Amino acid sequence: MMKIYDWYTGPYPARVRIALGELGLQSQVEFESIDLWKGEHKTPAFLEKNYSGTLPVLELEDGTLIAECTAITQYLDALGDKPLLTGTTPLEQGIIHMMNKRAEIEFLDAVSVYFHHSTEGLGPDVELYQNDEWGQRQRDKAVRGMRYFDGVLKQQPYVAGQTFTMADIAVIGGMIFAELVDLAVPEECEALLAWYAKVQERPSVQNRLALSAPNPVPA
């Protein structure tokens, strides 16, 4: 059985948990919690599994370790007969990967930098260096990213086109993170807000917390 190292409320782990739900692979993995708030992802033992010290990490039965949400999703999506989240043609794959990367750079990662630099973040034992000015700049970048994706979603139903893909999952991760840090979506971003309301109805999104947690968590 595959193993996933993550923290159940983490925005980045949410991406892989949603992918598992979309692909129906929940029963093929077990979870091991790495407590972000205690800095367990920065310990020497965990850094041996992932040099970057980030979550999630997928461990295969033969001990192979795959980090980074995009890489994990790509691997999981390739296990079935037909990819569902990463595209089936070169054009689809190129657009999905482009929009997935934009979701990370322009939105999700920007919220993460804001969290780590301009809020208490994970606490003084983990946040050894903070630069509030940089964090505030990234906060503004994240809001610009929201407006960008609002424009995209005015033109098409999903982030990369006509179907739900890992690019949508990346933007969902950004929305989850924004909620955690009380970073509001501008009211005029009606298309983004409508899309988010729609994708939250998907079972994979609703049930992501129930896959595993230190204590039972309502879906």
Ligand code: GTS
Second form
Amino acid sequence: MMKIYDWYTGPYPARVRIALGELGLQSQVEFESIDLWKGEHKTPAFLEKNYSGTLPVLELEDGTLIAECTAITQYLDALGDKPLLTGTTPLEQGIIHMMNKRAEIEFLDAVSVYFHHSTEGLGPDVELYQNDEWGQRQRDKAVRGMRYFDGVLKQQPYVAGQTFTMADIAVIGGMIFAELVDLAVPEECEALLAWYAKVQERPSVQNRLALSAPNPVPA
Ligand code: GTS
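Instead of the form predicted on its own shown above, give the structure for the form predicted in complex with glutathione sulfonic acid (GTS), please.
Next comes the full complex, this chain leading.
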């Protein structure tokens, strides 16, 4: 059985959990919790699994380790007969990859930097270097990213075009992280908010936390 190391409420882990749900692969993976709040992702043992010290990480049955949400999603999507999240034609694949990367750079990763640099983040034991000015700039960048994706979604139903793809999942990750840090979506971003209401109805999004949580669930 494949294994995923993650933390159940994390926005990046959410991306892979949603992908698993979309692909119907939930029963093919087991989860191992790595407690971000205790810094378990920065221990030497975990850094051997993922040099970057981040979650999630996918471990295959033969022990091969794949980190990075995009890489994990591409791997999982390629297991089926027909890719559902990463495109089938060269054009689709290129556009989806571009929009997925843009969702990370312009939105999700920027919210993450804001969290780690301008809030308490994961606490003083984990956040060994903080630069508030950098965090604030990334917060402003994330809000610009929201406005960009609002413009995209005024033109088309999904982030990379006419169908739901991993680029949508990356923007969902940004929305989840923005909620966690109380970074509000500007009210006028109506298309982004309407898209988010719509994609939140997907079972893959609704059921992501239930896939696994540490037992007992932390307070
Ligand atoms: N580029 C990585 C990816 O796409 O997988 C980023 C992963 C990432 O930043 N994951 C977060 C993490 O490990 C998990 S979460 O914030 O979504 O819960 N953060 C811990 C840290 O110390 O940066």
